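Single chain ahead, written as C-alpha cells, the form predicted on its own.
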Amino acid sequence: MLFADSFKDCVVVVTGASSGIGKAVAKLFLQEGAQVVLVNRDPERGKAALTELREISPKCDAFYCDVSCEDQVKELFSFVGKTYGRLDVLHNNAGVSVGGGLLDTTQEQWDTVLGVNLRGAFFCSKYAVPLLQKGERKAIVNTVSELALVATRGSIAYCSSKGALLQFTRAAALELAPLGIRVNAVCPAGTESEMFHKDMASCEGGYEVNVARLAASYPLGRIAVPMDIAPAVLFLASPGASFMTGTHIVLDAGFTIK
C-alpha cells in the first residue's frame, strides 16, 4: 500500500472511471481498501471496467450517469447517500475532447465539451457536498490538464473548459474551506487512453506520428500512462495533503517549464 491505510473503508466516487486515468485511480483506491463507485455514461464499457476491477476488490460498484445532466447527477449522489451514507473523496475525472479551432468549432461541439468537462464537475461537486460533510477525508480532486496552463492550436473548446475548471477548483476551494472540504486538481499532459488515442489518430499523420512528435516536445521524452497520474490524485485526497487546497499538481514531463 502506498498510503498506509489512509483510505481503508473510505467511500470514493470516480467519474469517467471506465478507462484511462479514472480506471487507474479507481484501481489504486481499491488496492488501498476503499469502497469505490465507478461512474460512467456507457453501460457496456462500465460493466467491463467493473468486472476487471472487482478482481482487485469486491468493494466496487458502478453507476451509469451523464455528468452533464443535472438530474442524473442528483440520482448518482442519492444512490451514494442511500447506499453508504457518506462520501470521503470525489474525483471529477470525466472528460471529452473535440478538436477544432475558433472558426470551425460548432456550438454543439462547444456545448458538449463544456457540458462534460466543466458543468459536469460543477454538478458533481455541488451534489457531493452534503455527503462529503459526513465523510472523513472530505476531498475533491479534479482532473484538469496542462492545457489549463498553456494553449494549443485546434482545441479551443477543450483548452477553454480546462482553464475554467482550474479556476473552478480555486473558487470552490474558497467556498468549501469553512466546511473542511479541500478542493485540488491534477494537470496531466498527454496520457495514454481511448480519448487520447482518438485525438492523436484524428490529426494529420496518424497516431504514431503525432504521439512521437508530442513525446519529443516533452523534456522527459515520453507521454504518460494512467498510473503516472493516479498516485497524485490519491496524494491530494490523503492526509498527507491536509494543508493543501485550491492548488494543482502538474504532471507534464516538464513541458510547461520550457
Ligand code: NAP
Given for the second form:
Amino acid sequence: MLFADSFKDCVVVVTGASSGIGKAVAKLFLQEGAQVVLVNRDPERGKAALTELREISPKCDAFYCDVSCEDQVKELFSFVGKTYGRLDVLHNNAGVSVGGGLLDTTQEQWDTVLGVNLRGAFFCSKYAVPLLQKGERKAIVNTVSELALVATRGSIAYCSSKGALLQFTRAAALELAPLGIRVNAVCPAGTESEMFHKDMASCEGGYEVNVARLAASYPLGRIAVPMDIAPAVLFLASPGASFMTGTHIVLDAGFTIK
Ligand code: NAP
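Structure of the form predicted together with the ligand (previous: the form predicted on its own):
Let us now look at the entire complex, which starts with that chain.
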C-alpha cells in the first residue's frame, strides 16, 4: 500500500474507469481499500472492467452514464447517495479526443469534446458536492493534460477543452475551499491507452513511428503507462496534499521544461 490507510473504506467515484488512466486509478484505490464506483458510458466495456477489478477487491460497483448529460449525472450521484450516503473522492477523468485542426473540426466534434471533457467535469463536480461535504477526504481530482500547458497542431477542440478544464479546476477550488473541498488536477503527457492509440495511429506514419517520435521528444525518452499517472491522482486526494488546492501536477517526462 502506497498511502497507508488513507483511503480505507473511502467512497470514490472514477469517471472514464473502463480503460486507460481511469482503470489504473480505480485499481490503485481498490488496492488501498477504497469502495470504488466505476463510471463509463459503454455497458459492455464497463462490465469487462468491473469483472477485472473485482478480482482485486469486491468493493467495486459500476454505473453507466454519459457524463455530458446532466440528467444521467444526477442519476449517478443519486445512486451514490442512496448506496453509500457520502462521497470522499471524485476523479473527473472521462475524456474524448475527436476532430482535428481549426479548419477541419466540425461543430459536432467541437461540442462532443467540450461536452465530455469540460461539461462532464462541471456536472459531476456540481452534483458531487453535497455528498463530498459528508465525506472525509473532500477531494476532486481532474485529469487535464499537458495540452492545457502547451499547444499542439491538429487538436483544437481537445487543447481548448483541457485548457478550460485547468481553469475550471482553479475556479472550482476557490468556490469550494470554504466547504473544505479541495480541487486539483493532473496533467499527463502521452500515456498508453485506447484514446492515445487511436490518436497516434491516425497520424501520418502510423502508431509505431509516431510513438517513437513522441518518446524521443521527452527528456526521459519514453511515453507513460497509466500506472505512471495513477499515484499522482491518489496523492492529490490524500491527506498528504491537504494544503494543495487549485493546482496541478505535471506528469510529462520533462517535456514542458525544455
Ligand atoms: P481511454 O482509455 O480511451 O479512456 C477514456 C475513458 O473515458 C473510457 O473509460 C470511456 O468510457 C470514458 N468516456 C468517454 N466518453 C464518456 C462519456 N461521455 N461519459 C462517460 N465516460 C466516457 O483514454 P485515457 O487516455 O485513459 O483517457 C483518460 C483521460 O486522460 C482523458 O480525460 C484524457 O483526455 C486524459 N489524458 C490522456 C492522455 C493520454 O496520452 N492517454 C494524456 C493526457 C490526458 P467508454 O468505455 O464508455 O468508452
